[in-house]
Every structure is written in C-alpha cells, then in structure tokens.
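Take a look at this single chain in structure tokens; it is the form predicted alone.
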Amino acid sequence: MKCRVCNNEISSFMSFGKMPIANGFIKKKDLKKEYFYNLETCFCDNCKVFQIKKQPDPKKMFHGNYPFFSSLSKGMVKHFNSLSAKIKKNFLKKSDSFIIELGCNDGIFLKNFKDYKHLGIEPSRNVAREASKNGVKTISEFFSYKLSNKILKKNGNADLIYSANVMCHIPNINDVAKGISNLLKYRGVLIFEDPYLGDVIDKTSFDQIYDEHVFLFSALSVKNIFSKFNLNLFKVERLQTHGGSMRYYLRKEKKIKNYYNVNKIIISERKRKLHLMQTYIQFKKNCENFKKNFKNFLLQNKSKNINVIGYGATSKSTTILNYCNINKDLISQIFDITKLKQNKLSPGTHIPINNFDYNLNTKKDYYVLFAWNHKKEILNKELKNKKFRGKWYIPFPYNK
C-alpha cells in the first residue's frame, strides 16, 4: 500500500477483522444487504501519519439517512458556542468577512453566523437539509479542489474555513489541503478540530479507529501534511470532545508569530515516541488485552444472570462490538435518543437499538457507556433521574 499523504510504501500494523459501516444501523429485512469490509491501521515512518488502509466508498457512509445530528448534543452546542465568540473577537471582525465550514452537519456551529458571509458544505443530504432549516446557507457536495474553484468564482476568497471532526474523514487530503489553500486569503485562517492521535494511544480507546476515520493526526503529521500547500501551523489548543482532540491553527502568510506551544507539543509527541512505529505494535497488545478483558467482563455477567445493556448506539460503538465478537447474547440491546436508530439493528452485530426504557431498569443492570466521550454530561443527566438505577462500565480510558 501507498500512504495516502506522501506515496511512501507502508504496511499494515493491526487488523481489527470485517467490520461494517461504523454509522450503518440497519433493519432486520435488509440483513442480507449489509456491506462488510477489512478494518486495517497502518503507519507512515516518511510523513508520520497513521491511517486506516482502506475506505469504503464516502457515499456509504455519507448520504441521506446520515444518522448523526451534532445538535442532539448539549455540550457540543456550548462548545461552538464558546468557539464562535472566539473567532468573531480574534479573527471575523469585519460583518463582511466570509466563512466556510466543511461538513457543517446540522449546523450547530455556522448559525452562529447568520449574519455574517457564510456558507456550509455537507454531503450527506439529509443533515444539509437541517442546517438550511437552521438559516445555514448549504449545498450538499464533498469538498475538492474542483469546487473550490466554483465557490471562489461565485463568492471570492474565504476569510476563514473551520471543520469538526471532518478533516480526519477525508481520504483525499492532499486534494482538500489544495482547495482549502486556494481558498483562503492570504491573511486568511484555517481553523480544524479532530480527536488526537495522541489521546487514542494514551486511552488505547481503538473505538476511534473506523471507516469515516481515515486518518488520526498528531500535530506532526499535521505540519507535515499542510505545509506542502503553503498551509503553515502556527497555534494548536488541547479539546477535551470525543475523549480527547486537538484544534490546529494554519495560515498561507509565512512571517507570522510561530507559537510556542506547537513547537512543545511536537517535541512532546517525540518524547512520547508518537513518530516511531514500536509505539503502535504496543498499542496493538493493549486492544488485544482490552478485548479479553471486557469478554470475560460480559461473560461474568452472563453467568450471573446480571443484564447488560448498552447507552448510546455510536459508530465508535461498532468498533468494539465487531472487534470484541459481542452479540445480543452479551449486551442484550442498546438505548438512543436518535430516533433513525431506533428499531434498528447494530452494524454487523445485530444487537436491538431502542428509546430509553427506564422500567426495565433495575439495580443489578449494567450500562457500558458506549458514548464515553459524553460521560460528564451523560453522568449528570441521569444522577438528577430518579427513575435510572444501574451500574456503569466505562470502556475508556483503558488501565493497561
């Protein structure tokens, strides 16, 4: 295989087995129709960027019934909330600078910025359809360089182009990092955010590894991917969102301040051995510790006739049910306020997703909280509910 990023020659380091569409949640009568492919991580030693080996085609997992709404999320309202004020005051201050958000969802982030030039580029049509009712002006494509070209002919040069936990779905990235280049202004910022590679060894939490995640970036991978388009890093910030993610700051202008704290977190990431590949071949031990051990978990449970139940039907929830061979005999459903999950099947495992029902809670009943990365908001929200009782399993961070 070639790295997707610099065409160097890599192999495979871990394989997680077949796996299905991470967001496929299926019906019954459509079983026979589900599509599986081989889930493989790999490591670049040219360019130091880890990455899946293959992706299934985008419009699999990017079309009209995409079953994720940013919004449904309070913390993450709050979040681009917070980040909106910062933009407008650091780098928006004129009412007729133009931003772009790729894969704006819903539009959580972009209404925001109703009044200023905007517009948001989602491929899957059904969340396109939410952000234009949200007052986002959207169109439905996945973002190139070709279209970059018809939005700058159409509307000029972008002040700033923002992305949540999209850029790290993009296969093409060499493509999208020459279309954001050519349409920022010179002065102009790009502002990304997605889980960091670092979090995922330091949590061994592999459930970030599925096909929408064709990449994870370190900030050095980050360098080294945008600085061929003239995309030079200069600011990064920690997150705490989706277990723990990185906000990566680049701009076209060369003489500008490099802050310090890119430089730290570069030379962190060597400490850490983040660029060597005897740092994944031990993260690949810990995955193989983590599956027997919340195996036998499952199974002590079984036995003693507890029932355990899932929260949260994520596509991260995929990764470990298909990688850790549970079935409905195991977690015997899941619960999810998604209603285009619910009175679905789990991909690839089959097990029941269904609305919340607080009467078949009882004291001896186990919820692996599959949407960990929420576990602070998710926690408050049923300690103030008097009709949840139960136990918790938290599947990450994972003690090694």
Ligand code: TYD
Given for the second form:
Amino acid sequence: MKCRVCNNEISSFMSFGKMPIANGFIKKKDLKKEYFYNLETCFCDNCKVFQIKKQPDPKKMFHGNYPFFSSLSKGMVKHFNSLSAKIKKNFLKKSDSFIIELGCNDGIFLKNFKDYKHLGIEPSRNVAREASKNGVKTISEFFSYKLSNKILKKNGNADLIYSANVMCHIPNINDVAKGISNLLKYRGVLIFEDPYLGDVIDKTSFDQIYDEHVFLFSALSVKNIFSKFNLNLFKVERLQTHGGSMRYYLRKEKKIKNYYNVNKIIISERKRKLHLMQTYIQFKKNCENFKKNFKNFLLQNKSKNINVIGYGATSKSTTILNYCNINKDLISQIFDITKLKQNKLSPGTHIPINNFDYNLNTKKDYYVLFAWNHKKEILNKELKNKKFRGKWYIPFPYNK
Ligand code: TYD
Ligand code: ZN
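Structure of the form predicted together with the ligand, please, following the form predicted alone?
What follows is the whole complex; the chain from before opens it.
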C-alpha cells in the first residue's frame, strides 16, 4: 500500500484482527448486517506518519446516527470553554474575525463564538443538527479543497481554523491541508489537537487505534504533512485529554519566530525513537502482553464468579474487546450514559450496553474503566455516589 501523505510504499507491522465499526453499536435484529474489516497499522519510514492500513468508507462511520456527543463530558465542556477564552484573547482581537471549526460536533466549542463570524462543518447530520440547535451556524458536509472554495466565495478568508479530534480522522489529509491553506488569511492561524502518538506508545494505549483514527500524529509528522501546504508548525501544547493529546499551532506567515518548544518536542520525539520502526515492533509486543494479562484477569474473575462490568462504551473499547476476543461471558455488560448506545450491543463482541444501574451491584464487582481518559471526572463522581460499590480496573497506562 502507499502512504496517504507521501505516496511511499509502506506495509503493516501489526494486525489487530477482524474489527467492526468502533462506534457501530448495534441492535440484535441488525447483527446479520454487521460490517467487519481488518485493522492493521503501518508506519511510514519516509514522512514518519503512523496510519492504519485500510479505513472503512467514511460514510459508514459518520452519518445520521453518529452516537458521539462531545457535550456529555463535563470535563470536555470545561476544556473547550477555557480554550475559547484563550483564543479570543490571543488570536481573535477584532470583532469581525472569522472562525471556522472542522468537525464541530454538537457545537461544544463554537457556541462560545456566537458573537463572532463563525462556521461549523460537521458531516454527521444528527450531530450537526444539535450544533444548529445550540445556535451554531453549521453545514453538514465533509471538508475538502472543493468545499474550501465554496466557503471562500460565500464567506471570505478565515482568521482562525480549529479542529479537535478530527484531523486524525481524515484520510485525504493532503486535500484537507490544501483546503485549509486556501481558506486561511496570510496572518491566519490553524490550531488543532489530537491524541498524541507519544502517549499511545508510552502507555501501550492501543485502544486509540480504530477505524476513525486513520492517523496518530507526532509533532514531527504534523510538521512534515502541513509544511508542504505552506502551513508551518510554530507552537505545540501537551494536553491531558483523550489519554494524552497534543495541540498544534500552524500559520503561513514565516517571519515570526517559532516557539522554542517545537524544536524541543521534536528532539524529544527523536530521543524516544518515534521516528524509527523498531519502536513500533516493540509496541506490538507490548500490545500482545496487555492482551494476555487482561484476558487472564477476566478469566480469573470468571472462575471466582466475580461480575465484571464495563464503564463507558467508548469507541476505544471496540478495539480492546475485539482484539482480546472478549464477549459477555467475561464482561457481563457495559454501562454508558449515551441514550443512542443504550439497549444496543457492543460492536463485534455483542456485550449489552445499558444505562447505569447500581441496584444489583456488590462490593466484589469489578468495573473496567473503558473511558479511562475521563478517569478524574468519573472516579470523583463515583466517590460521591453512595450506590457505587465495587473495584476499578484501569486498563491504561499499561506498564509492561
Ligand atoms: P470518550 O472516551 O470520550 O470517547 P471515545 O468514544 O472517543 O473513545 O467516550 C466516553 C464514553 O463514556 C461516552 O460514551 C460517554 C461515556 N461516559 C459515561 O458513561 N459516564 C461519564 O461520566 C462520562 C464522562 C462518559
Ligand atoms: Zn509517508
């Protein structure tokens, strides 16, 4: 296969096996129609981009029934509120500034910019409708160079383009980068954040690898991808969201000096050998080791008649459950607050997803925190919940 970024010939270094759509929570009556593909990961030695081999058709993933609503997490609402204040202060000084968000979800971020000229782009129709209800101007399409021209004609150049947990979803990244470059003013800024490859490697958190995440970025790979389109990385920021993320700042203007931290992070990535294939071969071994240990933990509980419940039907959990071959014999059910996921089955492994119910709960129960990226928020919440009994199993960071 060819690298999506530089067209170099690449091959996979690992297979996670047969996978369903990560967010494909399914009704029993639809099981016959369930779609599977082979999840394999590649690393391009030339442009240093980590990517999955085959991605299902985006229309299978982002559609009128997409079950992920960002605003369900209080932590994420706070995260976007504080970022909005920072952006207003540092980048959008003029009241007629134009801000665009790629993948605005339910408007969690852009609703802070209702007083500005703004535009949200969200391909999942049901989520886009939610954003419109929240007062955010939204169009429901996939972003592309072609769409950038339409926006340009209608709305003019943008001062700022932002996206969170979206860029790593886009297979035709070259076309999107070209579109962003086309749309952005010369002094405009592109800011985006995504799960960070360095964290995935350090924590063995392979659950970030699933159909939607066609890429996992490092600062080095972001620099390589976007510089071809005249977008230069000038600042990075480490974030705690999604189990460890990185926020990237890019602009066309070359005159302004880079923040020293861009070079610093790239040097640290080289020290951690994120640019070398050997790192990924070791990562594969660490994943296999996780699988063995996790499976043992579940089998031991089963032999002792201890009930194990999943906490949070995350897309991430689809990779864990399918890669480790775990069905409802080992994890009896998964609790989740998302209505669209409740009373459905987990993709591929068909574990029932239910709303939280602590009535049958005992002290011996184990909760596997699939939403481990919200650990602080969830552990705090359950600490205050008198009905919550049981113990936690937190899958990541996994120390080999
Ligand atoms: P998340 O980890 O944000 O995303 P992903 O699907 O990308 O892996 O998903 C968190 C899931 O956990 C989501 O389905 C909502 C659920 N959840 C709860 O059930 N309770 C909670 O308190 C929180 C914060 C999330
Ligand atoms: Zn490449």
